[in-house]
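One chain is shown next in structure tokens, namely the form predicted alone.
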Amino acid sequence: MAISSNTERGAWNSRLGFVLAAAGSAVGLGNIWKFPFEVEAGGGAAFVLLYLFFCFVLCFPVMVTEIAIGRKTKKNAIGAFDALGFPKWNFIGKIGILAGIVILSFYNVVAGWAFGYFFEMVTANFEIGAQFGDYTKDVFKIGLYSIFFMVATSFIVSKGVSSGIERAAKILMPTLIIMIVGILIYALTLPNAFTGVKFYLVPEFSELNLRTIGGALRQAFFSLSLGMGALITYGSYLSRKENIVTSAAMITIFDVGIAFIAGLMLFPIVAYSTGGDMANIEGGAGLIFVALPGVFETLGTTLGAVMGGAFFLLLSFAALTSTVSLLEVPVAYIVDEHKKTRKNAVIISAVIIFVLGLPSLVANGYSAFFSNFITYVGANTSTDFMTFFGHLADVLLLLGGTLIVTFAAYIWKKENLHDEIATGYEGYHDSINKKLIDFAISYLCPVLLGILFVLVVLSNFFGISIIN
């Protein structure tokens, strides 16, 4: 069916702008503090190869599908299904928007932590790592940082697609890459740096098992911002002259590349701090917010303040590129379906999401209540409010991704999807890409993502751990 474009919604000025914005959506805090340690735990380079395989064979077709649906309809994540003539299937978009709102509600708080640490580092307050527990309980201070972050995100989104999101992406993404490479170059000059590199990259095939394979698949899917409507929304602003397959490949390469060099940056720093003893190293927020401030202190007051400030500013930039895309998803829905101005849609969305994030902001005060609730549904009683929201988002993203490819293959029909992909891609119908995408969305993606969805539900909410 013919679907007209609404020029008032905005559009990308260039493919580069779209790619940088979409890559910014994918690149986030998880690329810095999670991916490197997934690599180490999963066998180094062996895990990287698995991760790359899943990114390009499993996740890439999902990305292409989401972008194609958005470009075809020129609508938001919910309105896209209505515009295609399948309103009963718009619940997929609702799942995606709900996932994005849930993620941004607590992600904004964590971004506030990172931004606050930037100020702590530049003032040489290296003791903040040992005080992390008390730091997160300072609701007033963290609240101010989180408000600042939400205001910055809202300001960018309120300026529109080309003047706001695209312009910010063209500044933030190159700056992010320059900062990572700059810290990496310095990190490689530190004592024991190459011990860290070896620890990160040397393949340990004995570490490969069902859990690490499942971990690589899960990390690949979550890393690329699939299943939450962001790429449908961003795709809706894409010109029909653009090659969707090429753009999706560039986005994937950006995300994978930044995640990879983040590990090359981080492990030399860790190796330096431990004197080359890499046993019992654990990643995640504990390393970033508790251990690293002490590492920067060993560099001396001045250099430590510079390097520590640069690192946490880098984290803040990575967070901002993601929060922008997360906010744009509900904003686009309100603009399209409720005919609000973009600025009003931003205010409505930002206020609702910030209020929803208040329990995460004061999570310690909610721990007892939420532990009781989690016990009731059969999950781990040690899980707090923020972690529960994270688990819920994981499940929603996987469910959304599974349903999107199933919808594209069997409801909208593959022929229509292929026709949309072929627009802007001369020779697509005779290419190997068509055969690969066809097979992936018909069989590979629905089956593997469906299995992963079930496993994550069992793991996150019933304590039956198979892939964690």
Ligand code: PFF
The other form holds:
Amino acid sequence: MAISSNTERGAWNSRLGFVLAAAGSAVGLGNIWKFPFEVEAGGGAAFVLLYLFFCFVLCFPVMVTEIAIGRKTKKNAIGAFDALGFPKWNFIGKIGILAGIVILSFYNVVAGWAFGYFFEMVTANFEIGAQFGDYTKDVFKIGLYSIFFMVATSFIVSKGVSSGIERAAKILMPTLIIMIVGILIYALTLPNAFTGVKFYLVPEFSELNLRTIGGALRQAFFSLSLGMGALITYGSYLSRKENIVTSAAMITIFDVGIAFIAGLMLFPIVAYSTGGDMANIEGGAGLIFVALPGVFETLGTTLGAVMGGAFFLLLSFAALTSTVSLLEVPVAYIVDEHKKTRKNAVIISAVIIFVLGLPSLVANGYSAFFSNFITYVGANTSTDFMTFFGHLADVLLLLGGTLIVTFAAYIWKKENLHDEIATGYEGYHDSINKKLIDFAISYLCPVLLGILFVLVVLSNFFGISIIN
Ligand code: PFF
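Structure of the form predicted in complex with this ligand, given the form predicted alone:
Once more the chain from above appears, this time first in line as the rest of the complex follows.
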């Protein structure tokens, strides 16, 4: 089947642009907000090793497959399956777009909180941590931040692939690296820094159980932006000259590296503020939004404002390159399949997603309008909504990833996948990489991802805690 090429769609200007944009998609709240605590709760270095195994052995082949399908077809997450001649299988892309919409609806709210915290920090309002609950109930204020974030995301996406997404990634990603390395160096010079590092990384193999294994895989999928066609979409703008395998390796290393550094940066700061007593520190969402402002206060007003401001700006930048990729998935679909202009596609998608995010945004404020709905789904706070949507997203991403590799190996046929990977990669057909990818997509990924998917569904939605 002929694959049409539509020159209106846009393309990356360079491989670096693609890698930075895809790494920007990967590096986000998941790395800086979530990963450090998953590591700490999941057994320190033992969890990191498991996570690395999942990223490189199970997720990497999925990433290569997504990019290859996108590049081969030059189509969005749904249209790609049609273009390959398997329209019946485009439900995989539909699941992906649904996952993207669900994720962005709550992700944008948290990104708005982070952006708002930037202003709280630079004005030295360190008490905001203690007032986090009230802050999230201030629907007007966080609504504005959330709208601002969606508008910024929409603006970048509406500018197109190279002048919008790629250009933003080329500015935001290097800035993010400079900020994170700067804060890291500073954090490591604080008293008790090493206590924090030890707390973060000392391996506790006893903590490794099915729950942590499931957690590591979910985190890997979410963090690498896999299973929802984001990389099919980004891959569709990639030139045939580029090597997909090395690009995917760079994106994975980038993502894993930033997540790891985020923990190395956070825990020394926490250890400093508690005088090295790590017994009662708050984990998860609470650490960043509740405890961290107080931690910055201990640095003194000026330094605290600078470091706190830098940290939350870093978090906002990381989130922005991710929200951009989340919005691009439905936008590319609407542009390709419904022949709308990019601008209109952005407006349609952003409005729908923002509305879907309203429960997450206002649930803490108990708005009259939503109270019935809130009671109906049994959620009382924004975080409950986020947990619910987060669980749904986890499941959809794992399902999407399992189906994408299975489709590529057995329906599209792996010879076709290998031929696409070999384009831009001289010697691929004789390489060990081909053998490894072949084994992974034929057996390892479908079987292991499929089993883990079932376990995660059971635990997320039926309360059967084999894995949670
Ligand atoms: N990878 C992002 C993070 O770790 O925060 C979240 C994400 C972005 C997931 C884009 C999926 C996606 F398509």
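Basically, rigid core = biggest C-alpha set you can superpose within 1.5 Å across the two forms. Positions refer to the first chain, counted from 1. Because the structure is predicted, anything quoted here is derived from the model rather than measured.
Once both forms are fitted on their rigid core, the CA atom of Leu403 lies less than 2 Å apart between these two forms. Val355: CA moves less than 2 Å between these two forms after rigid-core fitting.
In the core-superposed comparison between these two forms, Ile171 has its Cα shifted by less than 2 Å.
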